[in-house]
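Taking the form predicted on its own, here's one chain by itself in structure tokens.
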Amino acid sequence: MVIEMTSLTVDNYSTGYSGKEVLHNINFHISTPGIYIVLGENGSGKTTLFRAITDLLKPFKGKISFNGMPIQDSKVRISYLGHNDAIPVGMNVFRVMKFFAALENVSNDVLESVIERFGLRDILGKQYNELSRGQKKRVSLAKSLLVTGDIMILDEPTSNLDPSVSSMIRNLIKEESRDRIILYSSHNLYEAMDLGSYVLALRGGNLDYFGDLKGLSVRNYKIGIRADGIEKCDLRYKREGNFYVFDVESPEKTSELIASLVAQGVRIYEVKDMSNPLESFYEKK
């Protein structure tokens, strides 16, 4: 499907919870499709910001808009992938994609086009809580695409999975970016310049940047990586808990080390950023 109008508005808006302001005078306009990259450390908002666009918050002041209609007038479909999974438990995966389909009053052609797109085939008899992190995260996410949203709405969807699941997690989101805007949260500066041109970067509630995400330095960048093997390569790292931890020039050189690793025989387990992404960034304020 091909969108001929593409955009969200958020103008002047601040909203909260019982009456504390959490989110304030948020100004931004997104007329593209795309991956836009939500950054911020605990707190920030973007949790806030994501429950304020699907309408679950009622603003203190100011509006959401999409495609020059209130959100909650636009007719908009969002798909909204949380950190709560929201799945029945004792339910299988077939039972789960089912019920769900159901809700969605999705064709059987959809759904079992979704179950083959997310790898879901060998998986459908088992029990939705027996299932590896990984496999329960493509349940999750396949089940938020059995209706294509115009706005895609991903709260960290990756956290604390196996590098080879979350890079094949991004390829699926890669995929569905091109007709549609997507918001997608993340800690991680190597997953987010992976993923994404755009950044909406938060602090305390308040929108500190949003643009082209070179805009965005680093000048300290650590990677950590959990890996059985390391201690057999000639590299320079430290121990900090189960990670090795190395100090490389910019995101895009991850890349080469991870490959550096795996030609060496390394296993890994897990890839992530060692410092706040927005350290530097902030500095600068």
Second form
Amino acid sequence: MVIEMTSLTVDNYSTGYSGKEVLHNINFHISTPGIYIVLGENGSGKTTLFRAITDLLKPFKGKISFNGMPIQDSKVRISYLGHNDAIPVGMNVFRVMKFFAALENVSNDVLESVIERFGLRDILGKQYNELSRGQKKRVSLAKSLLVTGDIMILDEPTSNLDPSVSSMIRNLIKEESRDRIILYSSHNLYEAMDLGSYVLALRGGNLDYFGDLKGLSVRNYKIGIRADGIEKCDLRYKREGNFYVFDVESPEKTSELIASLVAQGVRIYEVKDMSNPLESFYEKK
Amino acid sequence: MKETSSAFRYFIRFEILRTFSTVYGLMYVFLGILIPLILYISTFQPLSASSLPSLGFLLFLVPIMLPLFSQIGSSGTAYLFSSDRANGVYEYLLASKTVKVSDIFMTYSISGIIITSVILGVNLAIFYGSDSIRFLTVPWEVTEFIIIFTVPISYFSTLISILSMLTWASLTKRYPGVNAPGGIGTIIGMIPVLVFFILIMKYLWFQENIIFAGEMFSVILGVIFVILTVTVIRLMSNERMLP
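Output the form predicted together with the partner chain next; the form predicted on its own has already been displayed.
Following is the full complex, with the preceding chain placed first.
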């Protein structure tokens, strides 16, 4: 029998809370290291799936295995960043980091490098509850990455973070994804497109899609245009930041749209494709 | 748990350090020491050795109430447990397989015992110290009562409080206020001493047989403690400490 080096199998798995089933007959098999974007509306079962993989929830039926062994018996190491910051109250950042490092048996050198990498040096002496939301998230993420697990479960790791820190974290996660499975949930579909190679979409506790991101096709093409004078035109659009977003039937129709706008006196500064195949997982069926 | 013993020791040390360094923890520690101290000061009066016997069961009032203060003083750990659970600290530690559920239960029990020991030690030092200032020797019966009632009931009250909190946390969803596990645990932990106090104040038989009553009470509380421990161990297998 050939055993893959890193594999995660969820086999006909159902679970929930207090007897109420939340996840229904989930099946998937991951054998390739990489970033798996977990998508789904609030309440679709993402957090429940994460808790199931970490063995925090017991199955109603089915099983989860890591490298062929039941997850609860395997020696799998999991780096986990849940919905909550998971930081003990009443301590400064240094004490918090020291606490997790001691429990994880992490050396001082590793602790120092994590403090450096996440830019925590300047806030080490501050009480955790005095930090901004972004700083709190950085501390929470840093403690979750003190140990690099075989599986990393990251529930919206970049929410509330400024762009530079988000970018640093995305780069870090990309590096880590070369030889481990990363399950990454995000409501930011552009971030998901940038980061992920695979998609695991949940809808109402069922597995809606599992597969390669490249295999997804765009159902609704969206063109973003930054321009002056669009309000005067008789066209339907939505505003997203500085962009007016138009739905088009296909990419080929973009030139027709641009020509029409120019003919109506609109001054166009920038045009970009804002289609995202992941949006379909948030559409009502 | 990774490198079980050293990590476990660190976990306990961390909880005790937090109890003595956070506002919540310190507030309860001070309550546990300050209230009895205020009682000593406010009731302090010169006594002669000959007047001691006339005080009767009143001599036992401080030893009866000390377990209550020890338990209140250690309640800070209960509140730390409640807030850590709500913040997802245990969810994280269990998910990353850093600790087991039993480690968390043991940490709070041991932290509670240590904090109770500190508070009880300070209060007993004040109790015996104030008598030596007055050049009085505490009667042997009172010391005997402290050994068979005050000391064991202090530990049992604290442990029953912590075990009730853990049981309540397992059986219920998180509710704010007094219904939170920390609040329930603290109230349940106070009940034994208050019951004994009421019995002593109300019934002559208890006043006349205070040593025997104290012994019986310790035994009963010991049994309750064992029952609660068994319950918690059974609940532990299903407990996941989710917020």
